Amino acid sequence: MSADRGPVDARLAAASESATEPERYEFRAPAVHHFELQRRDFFKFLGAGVLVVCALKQVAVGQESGARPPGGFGFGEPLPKEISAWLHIGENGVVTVYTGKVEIGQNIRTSLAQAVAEELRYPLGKIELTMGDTQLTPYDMGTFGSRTTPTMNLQLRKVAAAAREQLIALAAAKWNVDAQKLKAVNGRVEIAGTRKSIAYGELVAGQQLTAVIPADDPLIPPAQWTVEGRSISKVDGRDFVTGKHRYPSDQTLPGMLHGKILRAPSFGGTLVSINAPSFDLADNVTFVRDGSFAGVAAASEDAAIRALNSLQAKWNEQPQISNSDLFAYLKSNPVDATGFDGAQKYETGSVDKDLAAADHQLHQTYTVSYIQHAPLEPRAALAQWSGNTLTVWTGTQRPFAVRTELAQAMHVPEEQVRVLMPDMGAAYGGKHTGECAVEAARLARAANAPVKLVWTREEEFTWAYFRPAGVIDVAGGIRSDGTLVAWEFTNYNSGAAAVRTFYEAPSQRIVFQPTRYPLRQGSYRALAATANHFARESFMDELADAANMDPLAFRLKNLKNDRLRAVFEAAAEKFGWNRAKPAPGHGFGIGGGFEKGGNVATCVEAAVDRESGFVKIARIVVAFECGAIVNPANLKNQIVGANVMGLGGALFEKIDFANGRILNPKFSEYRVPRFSDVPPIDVVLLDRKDIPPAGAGETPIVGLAPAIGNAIFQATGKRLRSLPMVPNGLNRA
């Protein structure tokens, strides 16, 4: 981009409807198993009832469901105009949607069920969803970029409404009478003014009908919602509490065999032999070798762990780079930017010119170092064969591409496997790549029986990717009464995730950067918007600093979007910003910012004992808004655990390496929030009902790095420019 495209908060909108991130390295990245090895009918599933199937007009990309077409699609084409979404409305009185979404902790199998009772006028209670099964579901890229309240929500409100307007004129023509003095309400078709009405369930008795809705079918406006826009309690929470929940590592089968993976000692290791000995008959062991690729299976876990130390193999291994060397070897390898969807590279005015001629000008580098996602439940997936025809049960954010994957990896065709995801243990960005998938099932086809492969703590820290560390590079000059003149940004391979600035400056240069990296990296909660804001936001306290200002003042003095400059004012009179003064050893700081239509500030307290080095986290005061708010309860949660998530990238989390090894692969070794952490985090939401609901399972966390960083800045008058800031306590920082 070369020139202005108009306000910033206009250029900060398009930007979130932006194509892949190019920070979801694993999108682009070749398959790690190489071996030598149509569609469906939905109506024999579905039996009688009124399904609804959704056109919509082609639209931007950023909406990641839908239909796909030949040779699939990727962020930067356009879609297909027919997205197909399901609804069945049973004879029983449940209704069943179906959506190519997945629930992983983040409860939007509560919203979306809200979104269809809301729009059909259904008891909540009755309404199931099917979810991330590629044999039942519309055809959907992922659940990831907070895309699922922006995109699914609507279509499946759509589908709702499409639906209700379908059982009134179906009551119409069974009564007789005028559809216009018919009503939905709360499952039933009632004449108004009279007792005369019939629930849906006998309105399709017996029949299989199928409704196509227009693009701009009319919704309930937000003002009006009566379910939507309530805090519900969690679907199925209850079994999730009591441990009734099934988690894919949870799965068994009659005669389910257990897998290992044998795994080079390094990153890269290529096998060059193994001699495998006579296995204990009894532990029915079966050894598969292919390529690089070695396991076993067995009747137990113990019997093939067993089974797995016995092996004895020869690697091929080559020399690496180690932690210490990450930021010199990121900046010191840049590659061509080509092909890097979304990548940015924005540039106005004259940069050189202002910032020679600003007042104050400052230059300063940030780092962000690898970490991991940490998921409560590691990989896991168990695999089974019916002649070609495999069907897998697997943890995942992307079970579509997963399929993929099993369907290449196996020299099978896509519509011979199925992928189902049971709600899992979390993900954080971090599973959308099958490979524990494509394990399971390769042992399967060898040992003619169901497997299940659960990946170790070990296994998922060193294999599974890791979110991308950075070095961003920032100056700025300013006028002596604070006024921004001139911003300068590069970020080295972390990612072009809120990149761009959302504070006013006439000049500006910013450039996301590729790079050659070390370890295999992706997606992680909210990409590199996390570097960026830290970046940033670290970045305006220094300015602020320089022009002796309220770092506060400062900001809103460069800030005209209205959104932001809201959730900033509203974090800042929650936690008493103008009114307290922090006590001796404490600090406060402030950040925050806009991603992914999300608008954040975050507020904190940080005490600092100057003696220990040690860092505690007071209070946290975090203001949000996203829109119109679906769950109120439910957004909070997701807020709190954003920012519980984020104290351990902001203060300790770090995966260290050396030569193509992980060093701290294990929770004892890899330090992670715990109880003691939290401090009380008092959450504010922005309603707005004007404007339509954003995602926000990944923008509360963007604030948090900062905040802390700038409050320890006050307490100590120490700078900290490098992510984790105080692994090892503030004194060794």
Contents of the next structure:
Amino acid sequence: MSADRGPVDARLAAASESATEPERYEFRAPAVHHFELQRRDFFKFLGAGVLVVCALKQVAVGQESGARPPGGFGFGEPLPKEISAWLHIGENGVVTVYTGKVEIGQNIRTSLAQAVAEELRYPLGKIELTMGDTQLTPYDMGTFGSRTTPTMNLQLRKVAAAAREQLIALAAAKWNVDAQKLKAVNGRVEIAGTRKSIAYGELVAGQQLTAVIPADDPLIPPAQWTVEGRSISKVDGRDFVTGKHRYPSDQTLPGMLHGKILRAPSFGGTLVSINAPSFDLADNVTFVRDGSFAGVAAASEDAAIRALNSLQAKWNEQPQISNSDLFAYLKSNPVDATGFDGAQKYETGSVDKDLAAADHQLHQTYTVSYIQHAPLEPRAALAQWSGNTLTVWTGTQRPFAVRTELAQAMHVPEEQVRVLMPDMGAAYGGKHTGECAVEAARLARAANAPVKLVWTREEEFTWAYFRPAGVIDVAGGIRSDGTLVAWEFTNYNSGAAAVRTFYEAPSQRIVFQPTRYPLRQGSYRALAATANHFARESFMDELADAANMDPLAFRLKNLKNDRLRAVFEAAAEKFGWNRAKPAPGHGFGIGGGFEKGGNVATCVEAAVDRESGFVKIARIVVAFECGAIVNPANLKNQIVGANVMGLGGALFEKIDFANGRILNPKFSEYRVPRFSDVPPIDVVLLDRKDIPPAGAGETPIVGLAPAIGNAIFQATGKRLRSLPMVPNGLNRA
Amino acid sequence: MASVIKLHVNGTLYPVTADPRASLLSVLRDQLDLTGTKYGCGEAQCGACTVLIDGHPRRSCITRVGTAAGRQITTIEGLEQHGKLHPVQEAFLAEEAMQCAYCTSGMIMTAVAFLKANPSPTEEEIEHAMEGNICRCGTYPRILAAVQRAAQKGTQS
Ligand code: FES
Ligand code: FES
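Right, and the form predicted together with the partner chain of this protein, after the form predicted alone?
Below is the whole assembly, all chains and molecules, this chain first.
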């Protein structure tokens, strides 16, 4: 991520243009580790066969050897140290793919297997993916930022295509025929037009062939890239509907104990003293105190809870700021730093002059609250020591980073720590860290037995991290014909992603100002982009109103970007923006934008009950385009899911806190979207086969909140500038 | 304190040693290794822990194991019969009504009980019956479609 280190302005400029700009609050990872396995170790471990590895671009592999086979990949050379993925075809015909990416509900176990199946011409069901195991899979920074589709999907396609070519070359040599006459079909190589064929497994018997392909090989030009774009169901769907799949919290080991942690009454509390407890012998309790860390492990969860409740501790607490002071606090506590941690600024033209000279000018402030990811599966870990070697099964988006965390916390070398990540119950950017894994490891060491720790919902709501809150000041100037001439936008704390405007404005000043902040904050599905789009797209509506123009026409007048125009037009068309008129008490709203290589426009119809002030979203239309479509059904699922989740943050999700305590750490007090909140959601997919695919886990969320706010404005004349907009209905907003 | 409790789960009788006040959820998961039933909140708010007790949907997180003694308990693991999935399970697969699928067992159990009581429901009735189950991944529209599909299958057969 060397681009992160450039001069600030260049960074911001690059951010708006690049599809995969790193999110500020994504925990950044150190440089890629060296992978130690030797070529012969691979075969010892995997058995004979054909191995294709994808080398990261830092290493120039096979370039200088000159002895490349017709397939165009390095052959029999030493393996590169930095690898992103590999694929092995064994003599038994088993195809195994290894990637450090993890499955968190975004369905990449299926979409990656699909990519391999298509290129390798191999039945999908016979491809095994080993994911996110720090001992077996290549290093990976983490599964976030919607990067899996743009990177890993293409890399695996290339790996699988290279493997296919190698199989064909093997068959050509075996039969002494021209490779041109051969083709790979459904797990066999055959001589075209004849009945002669051979199974992959047979072909690779006794072989120990390796091929290395560089990850940055010029991609197959997107125009020729054949994406089948077929919809296929989850490869292991049956395990989920039968309850067989074992999530991180379902892992067990013989002799396993259950852990519980004693939590401080408020953030940053330090443990002053704790009574020497006496436990029921039958409960087999281990008690640990280490600094301000205290916890127990016991034979059952029940026994652990009893033991925990018997502890009496004295804590030292610090006064802290509360919800009510939050936004004033953020604005008055800028962080004065340089480099990546400092302010980012982009300026062009003469903002102050153009603003003053504009026919209409407007200033507004928008805010976003802290919210919680609240994945349905809370953090969970099972830790096991064997001597000084530690194995932890845990739910995380970053197994390799958690390995580092464990090694540091437990003072053991990283080589002695293995982290495995069973497909987990979602994360949405909320599980980048390894708190639970470290706690389980600490208890397991003391107990001298495997310990499982599953956080309670309250713990997950309190001790995980939050989507940053923020304040955004916007000013804009337009000519009376609706032309945008000046734009000023300052985001305090919530993040720089998508902070730049995609509308044309000759004069702009755009600032991201980091601040001090009261709660532990981190990644969230499209976190800063959601806040920045909310402010920008709400403000565009306010400007349209000032210019007395239709909100869509006003946007299009100031928008040149073709891809964005296309999604706005597609959403409006499907929605009937120019045809339908809202019923009394209803309003239409539109919002959209660009982030992480995806373009989205969202139209919303909101219904407001005048009496109760209750806001119901009547329907949503989302138009989305992220390049070539890999799997349309899954893409739609992701888009619908993002919008359902977005309803919560837009309408009612909000963390209440006071003096270091979370006041609503339960689903009964923190409202999340439910069945009845969800309107019909119509998705329009634009397929751009000429553009390599980008991920879609996040961007589809960003147009929703402003579209809702704009619809509520049209219905009621009331402008809502804080997320969530109606935690207690409109009358108290 | 701990005593021996007879639990009938998925047609099998298990004597378990547990404090009768312990949650049914923890006993199912930790003692019987039936981990298909999930923890999501512990306060009857999310439905991830739903099981059937004598055919009725119950939140196992707030059900004391002692009160379930001697009753017929069905968990997600007990729906499949002789290798054949329950129509609701089939429908969830057919509609791909899951993302992370952590909510799926609770959704399926709730739907199974509901469709038994109301084999041809309206969309509103389904929505109402499922309102207590949270899908944080937001797969609600597909889950609705899956329950509808199962209902149609059920009335056809
Ligand atoms: S865990 Fe029982 S309802 Fe949520
Ligand atoms: S699919 Fe993840 S919670 Fe429902």
